[in-house]
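Next up is one chain by itself, shown in structure tokens, the form predicted on its own.
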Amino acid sequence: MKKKESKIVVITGASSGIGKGLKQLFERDGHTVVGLSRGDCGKEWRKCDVTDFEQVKSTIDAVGMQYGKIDILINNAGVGISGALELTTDDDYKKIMSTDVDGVFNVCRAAVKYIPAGGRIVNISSVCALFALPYRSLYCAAKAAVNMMSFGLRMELKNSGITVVTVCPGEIKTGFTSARIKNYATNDRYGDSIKLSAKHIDDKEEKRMSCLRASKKIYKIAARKKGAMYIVGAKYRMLYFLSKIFPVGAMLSGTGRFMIKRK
């Protein structure tokens, strides 16, 4: 049997959650994986803040010069936020956008020149890019931007033989929920609904897809599949289908009734 060719894989946000799981799976199958993260992610780790383009460029250049190419780039680094849009601080806005949007932009533009024909870019987005959620407006907007950036880049790189794939996972049992920026600031307009709505979602942590199972599903997509977008989670694929049938107003009304909780 012909041995599979070892790939050079770069993963951002590789120190925990899905990024860590993907790193382990690619390494298990004999690929060389370079993890980019702020915290140590083990073998072939490069400390890198994806919000800093100069740092990203120097790190990617070092990887490119060392290995000569990057076969698979996975943009996984991200941060979440909950709270009323009206009461979101400038600092929190900048943190979300600089990590979730600028981070993908920075890494993609630095890495493309090292990706050969047949290579691929996999951007980990979220089902929040597909469905607007109350008190998650900013995060939904950031992930929607990742989707549109990915779709545009896919068309731009088609003639270069580089495939851009977007993956939209649903709720996964990782440390992402606990690390999410939780803004419980409120006023008479919202009362206790911001905190209660956040608790309603966070309390479902144990019912979510395990990180291992999600990582395995995303690994199969990242390693082999070339479609434009994949949704991880049957429930979310059904919701996406329904969103194409029902009017936007009806979908928003139903989502609002389910997500917003009050005493």
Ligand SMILES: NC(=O)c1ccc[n+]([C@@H]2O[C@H](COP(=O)([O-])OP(=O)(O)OC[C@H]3O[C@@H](n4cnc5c(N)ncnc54)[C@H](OP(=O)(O)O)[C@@H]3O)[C@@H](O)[C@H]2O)c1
Second form
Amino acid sequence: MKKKESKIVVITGASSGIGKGLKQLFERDGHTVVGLSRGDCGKEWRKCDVTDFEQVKSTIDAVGMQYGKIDILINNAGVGISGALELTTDDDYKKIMSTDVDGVFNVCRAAVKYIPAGGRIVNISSVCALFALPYRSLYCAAKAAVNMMSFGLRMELKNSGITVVTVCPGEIKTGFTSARIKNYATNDRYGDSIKLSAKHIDDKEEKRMSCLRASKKIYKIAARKKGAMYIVGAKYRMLYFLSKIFPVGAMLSGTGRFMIKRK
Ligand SMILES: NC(=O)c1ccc[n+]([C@@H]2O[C@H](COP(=O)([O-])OP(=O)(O)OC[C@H]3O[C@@H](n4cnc5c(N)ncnc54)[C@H](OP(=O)(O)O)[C@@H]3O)[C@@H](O)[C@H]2O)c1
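Can I have the other form now, the form predicted together with the ligand, not the form predicted on its own?
Time for the whole complex; same chain goes first.
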């Protein structure tokens, strides 16, 4: 039987959650996995903040020199934010955009030259890129930017034989909720609805897909699938289908009614 070829895989945000799960699964199958994160992610950890292009460039160059190529790049590092858009601070805005959007941009532009024909870039986005949520506007905007960057790059790299895949997971049980920037600032316009709406989502934490299950699904996609976009979670595939049928206004009214909670 033909032995599976060992790949060089780079994963950002491999110190916890989905990134950590993916790292373990690729390692289990005999691949060499380099993890980029600020916190320790074990074997082959490169300490790197994806928001800082100089750091990203020198880290990726070092990986490229050491291994000669990067077969699979997974842009997974990300952070969430909740709160009213009107009451978001500059610092919080910058943290979200620099991690979720600049991070993908930084790593892609540093790494593409090391990815050979047949290689892959997998961008971990979110279903929030497909469905706007109240009090999650900036996270949705950041992930929508990731989708568009990813789709554009897919077309740009097609002739180089590099496949770019976008993954949009639904809710998964990881450290993401506790790491999320939670801004409960309010005024007369919103009253207690910001806090109650956040609680409505956070109360469902236990019903989220387990990290192991999600990592296994994303692993299959990251390792082999060639489609432009994959949604992880049957409920969200159904919602995506509905979003293609119903007018945007109807989808937003329905989502707003369901997601905004008041006493
Ligand atoms: N969990 C969900 O419900 C869900 C749903 C849809 C999409 N996603 C997306 O899935 C991805 C992974 O999230 P997760 O759920 O696994 O969350 P997580 O457990 O909080 O992991 C986030 C990872 O991102 C890394 N990270 C954050 N800022 C970074 C920075 N500036 N530089 C380098 N690494 C950074 C963190 O590492 P360090 O802190 O050590 O740097 C950590 O390893 C994210 O892109 C998220 O948006 C998650």
